[in-house]
Amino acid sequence: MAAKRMIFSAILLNSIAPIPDGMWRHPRAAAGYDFATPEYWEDLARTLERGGFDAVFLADLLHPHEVYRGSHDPTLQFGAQCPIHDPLMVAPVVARASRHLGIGVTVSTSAEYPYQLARRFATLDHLTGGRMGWNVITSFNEGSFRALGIEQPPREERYARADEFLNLCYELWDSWDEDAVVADRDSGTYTDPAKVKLVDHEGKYFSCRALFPVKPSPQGRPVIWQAGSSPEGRDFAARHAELIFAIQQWTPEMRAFDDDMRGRIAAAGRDQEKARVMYQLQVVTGETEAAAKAKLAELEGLVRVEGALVLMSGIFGYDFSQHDPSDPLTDVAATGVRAGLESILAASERQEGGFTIADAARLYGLSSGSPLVVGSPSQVADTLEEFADEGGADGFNLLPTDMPGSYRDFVDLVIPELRRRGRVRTHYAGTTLRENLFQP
């Protein structure tokens, strides 16, 4: 039996320092390598495509963190995912610098209207030659809703609203038949009106009566990404997602998550083979194990406890400044993303005596609570194979440690080893993101 092929994406924000804390201060950070410039994204795109990556995955935060000490000041001081720019604008830049690399972009259903966003994604799918993906989120931080001047919907309504949002987008994207554009010069007919449906939607959350103005794009719809760890989030992913993104610390937890999602996908009436499950990882590698461990020590020295607590507080939705960093870590009433908190708590349970809050901050500031894989190329490949074969992982969303060095390390050191083992493509079989994701 052929070895299971792994899919890869690179997770970033259009920001100064996605993760880890202090990444912008790293000694290997290239001078002038500025996320706000097209050269940054062009270089990244070329590196990832050289390594056979499926996509760059752009997470997003609509509004800067303000939970820690109830202030924006620590966010600005530590560069805690701020400044952060619009991720959608990156897509054409990445597309121009590559031929096959997909672009997955995070956009919140709480911050957009379906008609406008469907039009934007369809346009970008044309401009990228069919390489767009949409990571669907519902938003959680209060600052985002205040910035938009809208009321934050109750948690229990967010996925119901997102369901209707996506279903309306599907109606819009599917309203043109594939052969609607005839471009008949002799008759003067460009589009056959009989093959374009007027969308007339009246739902609980949205109303839309419109002729969708974008002709069918190469993929028809962007690839749908979703990361939800709650039961509601998992059910939402089972109904919609082609790529399911999760954080699980160890192989048994990965297997349990994969089994759970496969069951939910089947219950939703979807083909289980039409979805892939990816786990977030951070990889630190070098020519030897000793070189990798030296890089790790350097990274650990950059993490500032308070800077990491700014991130934890903002993402989890709980102000850790009300505790002493030496206090034991316990479960807290998080109103934000629980997946990261649960991953940190799981790691704490395996540590004798558990974590202090400072311990948790050091781990979160280093790897965002995801598994940290450290070693030589063969050691890293061994671990990834374990996650794939025993944990059921279809692929991995890789966090950077420094830019551009960590992705170059992975592409130059680990990818050749994985290719030798038949785990990574040697060429792209298709032209669209969806075709390449689901190639054998």
Ligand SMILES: Cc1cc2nc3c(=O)[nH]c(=O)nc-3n(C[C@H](O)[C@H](O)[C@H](O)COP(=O)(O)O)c2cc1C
Second form
Amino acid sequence: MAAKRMIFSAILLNSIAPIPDGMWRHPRAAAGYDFATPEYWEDLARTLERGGFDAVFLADLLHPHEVYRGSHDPTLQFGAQCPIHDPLMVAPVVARASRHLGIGVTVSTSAEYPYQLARRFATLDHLTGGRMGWNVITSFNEGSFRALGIEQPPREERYARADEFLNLCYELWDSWDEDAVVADRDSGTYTDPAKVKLVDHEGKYFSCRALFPVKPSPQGRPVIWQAGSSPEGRDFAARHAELIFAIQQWTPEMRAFDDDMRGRIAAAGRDQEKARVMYQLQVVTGETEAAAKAKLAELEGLVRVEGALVLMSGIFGYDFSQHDPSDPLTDVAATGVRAGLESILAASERQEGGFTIADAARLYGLSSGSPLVVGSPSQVADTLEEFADEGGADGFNLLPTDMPGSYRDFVDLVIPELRRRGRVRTHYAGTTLRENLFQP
Ligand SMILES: Cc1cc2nc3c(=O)[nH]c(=O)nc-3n(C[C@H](O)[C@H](O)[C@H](O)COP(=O)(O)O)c2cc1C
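Okay, that's the form predicted on its own, but what's the structure of the form predicted in complex with the ligand?
All chains and molecules follow, beginning with the one already shown.
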């Protein structure tokens, strides 16, 4: 049997950090390599496409962290995912610098109107030649809601609203028949009105009576990504997601997550072949194991405990400044992304004596609770194959460390090894993100 192909995306923010703590201080961080400029994204797009990646994936945070010490000051001081710019705008820049690379962008259903967002995604799907993906989030941090002047609904309601939001977007995107635009010079008809349905939606959360104004885009709908980890989040993913995105530390946990999701997808009446599961990873590699370990030591030297605690507090929704960093790590009442906390707790359990809060911060600051895979290209490839073959992973969302060096390392060192093993494409089979994702 042929080896299973692995899907790869690079997970970034449109931000300085760009996720692990303090990497902007790395000596290899290229001077002038600034996320706010098009050159940054163009260079990244070319690197990832050279490596046969499926997509660049932009996570997002609508409002900066403010949980640690109940203040914005540490966020600003440490550059803890702030400044952070709008991720959707990056899509056309990436598209112009590449031919096949997909662009997955995180947008919250709590912050938008379906009509407007459906229009924006359809427009971008045209501009990118059918390479858009949408990571659907409902927003977990209170600041995002306060910034918009709306109240944060409880989780179940956020997901119910997101369901209606998505179903309305589908209705809007599907309201034009594929052949509605005739552009017939002789008759003078541009669009056949009989092939465009008006949308008339009156639901619990949204009302929309509209003629959707965008003609059918290459993919029709963007590829839907989702990363909820609670039972509500997993059911939501099972109903909608084509790419399910998770954090699990070890192979058996990946297998359990995969089995759970396959069960939920079947229960939702969807074809399991239409969904893929990807795990977030931090890979540190070099020509040899010793070179990779030297790089790791350098990276560890950059992560600041307090900077990482700013991130952990914001993302988990719990203020770690209440504790001494030398206190043992225990489960806390996290209101945000519990998956990140659970993954760090799982790592702590496997360590003799468990983690202190500072240990947790040092690990989280580097890998955001994801597995940290360190080694030579063949050692990294072995681990990824184990995750794929025994854990059931369809692919990986790779965190950066220093930019652009860490993705160049992966593409120049690990990708050739994975290609030798038949795990990474040598060519893109289709033109759209969806076609390429589901290529064998
Ligand atoms: C791997 C992973 C990535 C996530 N990325 C984002 C993100 O970029 N922005 C965001 O606001 N939330 C993000 N989230 C949060 C989820 O969308 C969700 O709000 C959170 O996990 C809480 O929902 P849950 O209780 O269903 O897990 C992410 C969660 C996970 C597990």
